[in-house]
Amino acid sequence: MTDSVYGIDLGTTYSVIARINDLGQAEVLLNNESSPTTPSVVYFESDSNVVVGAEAKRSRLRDPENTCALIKRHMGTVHPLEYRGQTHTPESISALILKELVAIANNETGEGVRRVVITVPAYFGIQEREATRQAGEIAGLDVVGIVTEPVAAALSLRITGEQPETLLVYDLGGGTFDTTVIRAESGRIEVVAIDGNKTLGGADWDEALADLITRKFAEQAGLGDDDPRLDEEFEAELLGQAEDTKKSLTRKEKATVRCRYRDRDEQVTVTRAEFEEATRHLVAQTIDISRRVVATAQRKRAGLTVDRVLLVGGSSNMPMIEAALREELGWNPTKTQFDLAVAKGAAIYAQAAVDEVISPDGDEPQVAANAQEKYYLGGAKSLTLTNVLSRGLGVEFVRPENHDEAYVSFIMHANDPIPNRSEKVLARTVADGQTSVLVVLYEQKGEVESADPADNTRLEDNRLPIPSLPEGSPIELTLEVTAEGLARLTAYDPTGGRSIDVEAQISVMKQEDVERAKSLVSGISLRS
């Protein structure tokens, strides 16, 4: 196809790159090990050379201090990491993973990949989404869009039905968990409700399995209170074995692991039943979140029922997941291409964006009268997408009876439709002769709204100058959120006629930080 653009599933444990081929089909590109998935692991061989992927993952066994994994869990946070004397951020390390994916595509297609769409979990907030976009910028890419993983998964099915269908996307990846209720029909996707946990994923199942293996090994070897996991070599080998054992137990009822520690060498057998018992609490968390997202959707749409449940993400392939959804919720889930669906959907979204047949704000896109049906859109000529806010947004106020006690009052809430503009919120000055008002915008941090500022993410603030006014003078606040979830709060003084905008500080990285990271990453070579 002309005007090439690529879709990237930038995953916590594995990443994938895809495109729309000349037949109008979404296809995943294979890396140099002929695998469609590339481990999201970076090994710093030196200060100027890194290895990304399977070899980097193997390097954790011999040099864990110079190997980075699970970096997605820290996107949008201040989380400096030092390797080989250089300080990196989650964005710069993610950029190295993106560069490897681009190298895979260049090698496969012979094209110079520049334009991409990158996926994010649906519940990622403003800072995490912008951090993902900045990772693409640091990698030297033109990020033409950010799309949520459940929407991408739905797109990968090439929705063709003329009648609307309600889908629940259950996306259990390597490090994150997402649930999304979607109304879908040919050429149209509407997100109704989202929920999830950015620190719950397959890596937690690996950790629980590693604990189980260690307990059985310690008992067989007679280690007593000696904890072999304190040994770096044992720990690095164990974590790799735990993931392999998890995959084996997906296919078999039991698996054997060889454990070596000091002079002890044991064959440890783990059954699927033991693994399921050890991780029952993790499955229960996903069930609770799934119930919660459906309840949220039903509050918005009375009488809503789920027509299909889609299993997405490599960890959804574990038999315990399908069994729990059947037994606990009465659902009969549909399996997708677990590891590949999100990247394929990202490629579909990307192609629709560059073909200018997509509207991300709910309005019908302007499509030429002679436009052709798009195979990658399931025969539709265009794609209309409506979304919801991932987290609540609020403003800091003080208690009338105690001006030293601050609290957050939410103006927009998680799962409100976007784009959106709030009604005017009336605030008041707190002292006689006050000459300015500090306006602070917050984003919900936890799973539920909290009035405590410490439980929220402070995005940005600005100060509105006002004439000397008596206590209780009015200040009008209006919050506007774009289709991509970017926020602007306007404060207006009707007495003095002045206003200010408080635009969300959408990333922890300033532009000068991004430029420094680009310089750092551009000086590092990749060895495949």
Given for the second form:
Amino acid sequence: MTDSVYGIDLGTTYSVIARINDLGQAEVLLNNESSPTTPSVVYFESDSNVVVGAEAKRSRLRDPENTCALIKRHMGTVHPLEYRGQTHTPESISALILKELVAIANNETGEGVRRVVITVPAYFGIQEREATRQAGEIAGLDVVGIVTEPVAAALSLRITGEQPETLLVYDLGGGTFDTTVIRAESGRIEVVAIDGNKTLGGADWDEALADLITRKFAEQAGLGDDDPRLDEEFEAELLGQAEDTKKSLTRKEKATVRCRYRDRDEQVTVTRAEFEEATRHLVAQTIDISRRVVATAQRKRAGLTVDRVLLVGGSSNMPMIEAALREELGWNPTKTQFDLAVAKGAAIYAQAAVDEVISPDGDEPQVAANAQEKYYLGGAKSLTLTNVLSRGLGVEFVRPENHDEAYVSFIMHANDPIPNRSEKVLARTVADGQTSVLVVLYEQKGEVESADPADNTRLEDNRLPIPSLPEGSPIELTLEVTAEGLARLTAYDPTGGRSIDVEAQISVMKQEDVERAKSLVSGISLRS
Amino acid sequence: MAFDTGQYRRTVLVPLSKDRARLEELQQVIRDLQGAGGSSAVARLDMAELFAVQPSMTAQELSAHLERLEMFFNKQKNLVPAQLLKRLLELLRKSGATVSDPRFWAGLAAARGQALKGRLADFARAIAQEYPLKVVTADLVAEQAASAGLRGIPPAELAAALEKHGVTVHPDFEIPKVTIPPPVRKVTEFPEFRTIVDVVLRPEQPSAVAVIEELSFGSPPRRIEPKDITAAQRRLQQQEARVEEKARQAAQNALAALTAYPSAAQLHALTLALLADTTQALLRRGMPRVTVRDELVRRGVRELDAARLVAKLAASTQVLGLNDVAERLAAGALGEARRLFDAIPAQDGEDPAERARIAASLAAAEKKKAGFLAQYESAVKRRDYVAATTALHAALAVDTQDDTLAERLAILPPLPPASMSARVDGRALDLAWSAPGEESVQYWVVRTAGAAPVNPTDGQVLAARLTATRYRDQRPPVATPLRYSVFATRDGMLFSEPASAAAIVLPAPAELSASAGATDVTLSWSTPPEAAQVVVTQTAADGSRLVHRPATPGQLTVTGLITGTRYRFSARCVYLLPGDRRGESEAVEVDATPRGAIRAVDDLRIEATEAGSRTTWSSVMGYSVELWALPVAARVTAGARVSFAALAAQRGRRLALRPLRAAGGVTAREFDPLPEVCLLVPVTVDGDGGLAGRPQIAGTVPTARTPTAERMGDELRISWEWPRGDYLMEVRWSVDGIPQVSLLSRADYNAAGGVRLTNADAVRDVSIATVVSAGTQKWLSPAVAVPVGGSAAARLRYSLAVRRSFRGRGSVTVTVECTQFRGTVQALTVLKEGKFPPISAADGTVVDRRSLDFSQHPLATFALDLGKVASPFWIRLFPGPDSGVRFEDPPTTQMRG
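Having looked at the form predicted alone, could you now put up the form predicted in complex with the partner chain?
Starting with the chain above, the whole complex follows.
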């Protein structure tokens, strides 16, 4: 066991693992195919053997039924899947990917590292973050931290300047889209505002392209109303080609795709212009979200202007993205190592955590005066990180005039700095002789707050027993959120002197489910 | 039973994907479930089928099944029905439904049954209203039921529901496709015979005759068979007096036609086809379906069969109206328009003015046709068949379907041919004519001398029953006025008036040729025997003319001509025609130029000038000389005849020559500079080639471009851009003052990758020249100097030990030796993956940068871990910038990993 630690970018379509090498540089570790990125695809070869990565992606063509991709989109939700007679969850499947990444990295370094930091989209809520942590636990790893992808990308820049600069990180990954406004200087990262869409990513571009290719093929082959995508073989081959075609259109003006369905075998040509037209609505969504996050940041910091725009995530490499940012927003984006920056930043964060030179709650970390400068921190001795809440948190109340009408009142809001502790919120009992109060904690589910409980995620509830009190008696509520975004609501009855805590039911998997998943995953070997 | 996901996908999800109506119904149920409808909304769906739930499943089995189903739905991300069904299940659970309880599914089935019953009754009522004849087919019922969302209901249940509303379900049937003989069709025009059955069974007139499944009547059913026809014929013969004469005749004809149907099945098919015809005719009149059915019943058809027949044909029969009359009239089908107009009764809502207008149009067309017919009859009386034909054509244009008009036209003689022409071609004569708008016409060609023939036999018949509109008379009489006439006929009995053309054939002299001497030309030709004389006209270049009347047949020699001048000779034959007239043939011509003997040029001279080149040779009287440029290695024999095609095949081209002033007897020309060395051949022109003279080699040799010298270790590599063409290159250089030379071809150059000179430091004065050789002759271009770098900086040697592990990790041990000075040297170690080594420090990845200190020791050694590298890869050392030293590379085998 060593002091080493890995940073892992667990992406929707590709994953990357990195570490800080002996020269203090963030270094991406290559997999068995000498590639820095590993497809986040798992092929269940049998009930005790899986393949992860490029080979699994190839297996998807001939055995789509036993291949799983894009599982990150279901993290934090109840989404069971059966493979080879075994029931898996998004967490257990992600654990297999993490296990493979770490095994290869250890092979490469000759070490036995188990400590990792895993990145999540900034827009992930509490349940999704905890699901990611659980995936690491199920993989038998020691998750020392969860860091958001835009922060990791900013860390990978190794900003050395003394003057703070305002960055906008535009992170378009395979499955999610994040935008984050960050104030950065040497040794200090402050997240000002975040926004995004956790179901918008490169996979949607692939889907739009697959749809375009299918329409052109159907017209060319004279299929009429026949939908070839209902054929599993056609669908698998199409999806396999769609991503490659998308990448090809990044470099060339047109690409040709072979489509086979029944006795039809056609070469379909797609131009970059057609692809851009078919995905214009997707680009427009990212532009809207980018505008929104800047507006949110400017409301928090009057006069704030964006100094630099960073493009992160493999899907940001598409020429249409840069063109849209220039034409719609007048920005001149800086390209990073699109698909490697997040992992490198995660490695930096991980090493800082292991070296105990990081403070994730905004305070200066305690380091010795003669402590060495860290090359990976751009020459700084420590790293101070402040984050914001990604989703609002609130409590369910009922209206005095209509006890059947429940509504959610938000005590903390998205983009509030964390860690944070709210002011006391005074609630009141609704009936005479009430002997308990049901306290329910909610997390905002939509892109904007909604008072309707149906529009929010019910995290946890607890009942506070109270002495028989008249209607209108006070109950004090205090909400506390940690730097990792974990929430605890304390309800206090000043009359009875009792209090209860409602800690967010932060994952859909109970601990016994996690143990069961660990046992399942440990019984599965990875074929390299 | 194990849940087969593949089969479920194939039998439930995929068909549901394609059925838009069912998908919409599913979406509506989901909306209702979320809204006020509640869980009762699902009663509209066949939930057991959608979720593959078996009635025998226990609670445990149901729970496991639904769990597996949900996991399966999770995998089917792109199948819309899968996501909808998953949503539906979630909503049911959320609404508190105990989906794992078999009683829940039983309840759903019961609710569905109840819901269906109500909908079934509504459906039957709607069908009864929609189909007043109260008969439908099973396929129609199934289709309508599916459209109404009533799927999965057994046909018997559907039929029972319909029967409650008086609608009966019957199988569909085919209308036989048989040709109805005209007598069979015609007999039903008589009131005695409602249908053909009446003809066979006369005097009996049965009612309720079954005509669809079989042809029978009465109870017990009696089938109609061929023996009934024989009996009917006998009865008719016996009972002649009882039947009106025309009707009897028609019946006899019909029965005779029916004997051609030897089986009961064939009789049945014929009867059914005839009734179908009748039904369609009634429907086309616009009669309501119920009325048509009643009409058929009146004609003896069983009511059920009548209803089924009408129901089947009503969908496909179009009711005709006044618009159809107008259409037929416009298309020239006057008779049909009249028949249809008379048959169509006035419809409700019809504009009376419209009917009157159409009636007037009909009457006008009929009057027009009658007028043309009157013209025809008058013309026939006058034997003016042309006018008669014209009138019939006009009448046919008004009524295109009047067969009598066509018959009359067929027996009239055709119009005479038009646009007749006669053209003399040598001794033959070509005739051509046209016959617009006439078909099935034949032609007679007759030749007479003088007047036109009065009939086809009044002269020499050259061709008869000709269908083409041209003819060639190969041997017409010469020098005789002729008349050619062409008669047209349809049947060889009646002929049109002839078309005629006059002609006279006067052949010209044949095979006229000329041979030229120095100042004379001899002509020869063959004279047609009929010609009295030949006249030859000589025309000079200045236009002056001379006429010769040769006494010697077929030959004439003209002397005193100017050498080198071209003359034209034209010859005509003179004929004596009847009436002491003379006629001359067309002229034939030949050109001739008197000149001396042809000779080849053997004194071609070429000299370079500012503008290009100047060439001279001794003139060849009477002949022009061309200069051809060929590749220097081409083979041309001086003095031999050569064709221009052969010169072009050797990649030769004719040079454009500009005239220059020269002394008498010498020809001087100028041409543009030649881009390469060529063989120039003078050709004395004679026809399509000429005599090749003695060739000369001239032109410029192109030089090499962008010569470059590069150091590769101790070697100097010389490279350059080759000029176009097949050349050798001569490379010269000196080593320590001693000159060296090398001659190489392009292939040698490519194989070696240039010219490699060892001992690079000692190499000086490198130059390259292009070599052109032809036989033993050789030409060199001016030499092009190759710049070589200055004196070498201090050299350091180094060696490498490169390794790559099984897992792809690379490493290298570098040993550097510096014997030429003491001090420190900045060294860059560069790694490059790929086929080629890095050519500079920027052409790879600098994996190490260090200062090597040679102040104490001439050797420095260090090792590097290269990390994971792809094979092949290269390691090379480069000096740091401004280091003033040079690294001498080891063998490339050391540098490659």
